[in-house]
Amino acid sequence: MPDDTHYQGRVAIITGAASGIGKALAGALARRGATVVLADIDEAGAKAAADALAAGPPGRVSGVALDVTDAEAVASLVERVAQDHGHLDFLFNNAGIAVAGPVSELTLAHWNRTIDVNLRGVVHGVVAAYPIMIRQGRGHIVNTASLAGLLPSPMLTAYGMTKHGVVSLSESLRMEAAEHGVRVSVVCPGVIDTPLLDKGNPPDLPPVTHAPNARALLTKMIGRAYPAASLAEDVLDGVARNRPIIVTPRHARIPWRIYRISPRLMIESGPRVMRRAVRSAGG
């Protein structure tokens, strides 16, 4: 059963909340009675998502513009929300982008954009929220990584690199933060059914001629796509239980366990599996 009391009356900020996992998390938090700020670079999308939630569940919601690559903007939003409500209980560093393709075709622009959004964006959130939570003596930072942050991710190397960084940041910070009463969790989803699967690389980056269809590739390598709404419930249950690493859905834990037991097995068999998956994905 969901632990509704854990979120009742709490204040949360979610980045990347206009769609996908962020939007699903916002809905689940609002249903559990939280006040939720949906932040996204797509201001219209964030406000539309907030308006849709405001018409439904009892939690208070709002949508705001936020570019997570802008450290000052992130700090300003976090400070304003904490001041307006007197506290900040949760920060979900969820904003992210996917960049796919062979490393031989990636330019510095691909690497820098992925790092700026997926890794620096999380760092900006941590730097803004962690001191506030230390002063409060409580709070929970939840960082969205990926199964690609726990496993090798060929054809998603830049993306996987940043997600490994988010996992390491979260695990190390969790150990430091415990003495201050602050909690840290990292979410490592498998294939989640969101618009990100079908978006392709950011259109303003140089085209990659051998980029596979992300949905087809990941489904072939990891398993079927999982609904974002189901993921959100799993995440909030895991956060309420203060789990350090939240891997979901259940079938996504199988490759993670195999890799933990025998990294060599996965790395050596990976090229063959990847070639089959890429062929079937049209890459």
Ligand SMILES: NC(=O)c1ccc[n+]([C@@H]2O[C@H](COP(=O)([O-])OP(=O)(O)OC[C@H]3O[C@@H](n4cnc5c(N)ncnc54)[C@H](O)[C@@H]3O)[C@@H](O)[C@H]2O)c1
Given for the second form:
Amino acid sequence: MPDDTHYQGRVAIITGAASGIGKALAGALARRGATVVLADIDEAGAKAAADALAAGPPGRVSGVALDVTDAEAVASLVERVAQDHGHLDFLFNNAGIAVAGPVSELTLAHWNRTIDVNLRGVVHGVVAAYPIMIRQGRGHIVNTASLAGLLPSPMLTAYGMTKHGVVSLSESLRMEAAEHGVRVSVVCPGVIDTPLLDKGNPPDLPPVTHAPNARALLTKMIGRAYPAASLAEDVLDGVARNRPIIVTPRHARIPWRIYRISPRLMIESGPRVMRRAVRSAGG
Ligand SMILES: NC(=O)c1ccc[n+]([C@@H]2O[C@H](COP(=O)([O-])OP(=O)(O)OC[C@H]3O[C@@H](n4cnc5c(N)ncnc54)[C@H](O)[C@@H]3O)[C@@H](O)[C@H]2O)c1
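Having gone through the form predicted alone, I am curious about the other one (the form predicted together with the ligand); can you provide its structure?
Below is the whole assembly, all chains and molecules, this chain first.
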């Protein structure tokens, strides 16, 4: 049975930790006595989130600037943290963006941005941390994918494609990493109540005229939004138990099961279900 001591005195880096899931994970880890580095492209947000958590022993929580699309920056942060603390126990590759809209309206810029942040960002983390963890003979890489990484995701096609990539990377790496004592898990959240659901596409990308409201669409298709703090507890429990795939909340496992039993059923009924959901989500 895992217990809170699993994280006591451990060193963790979390990307995308200024907001939402990353911030909730940071809080849950800090409460369990871990040293946590909150890394985010939003430096002020990462520092503010770290300050808010810094009620514990000084120096345990810090916020730093990091753009996960910058491989060198990721490598240098990971090396620095491992060197400063003598080890790196957890890397949570969590930073991500949502890009929605029909494929007919996505430009190459939409595809590239989604791939750069959601997929290359995770690859950069793995390339930086895995050799260090192999040398240590231990460590746990935890990648945030999505339920969209397990199911077809119309209107979120580029996003779902990158998240399928993260699931595949994580599963294959887990099988290789085991012989080095390194663990790998992938988190596949359903709909989580974070700012991501209301942000819309990155504002510097060309506007998409038929982009549905993500919160309304996903809630309609998958179920009500789950609190990020509850997700963080589920994730830390799943990581301590070394679960390969952590799908949460529980009701998000239903569509995943249906898809595994009958992909055809979901793919064939999908367009009708989606049209209805998009209409009611105002897309
Ligand atoms: N919220 C959901 O319903 C949901 C569902 C499934 C998966 N996810 C995934 O969970 C992860 C976290 O999402 P969230 O819901 O907390 O979103 P969020 O928008 O609240 O937080 C994402 C964070 O990532 C940061 N970020 C974006 N681009 C970055 C970059 N290039 N480098 C570093 N940081 C960057 C943002 O500044 C932000 O702080 C993402 O990978 C997302 O795809 C979220």
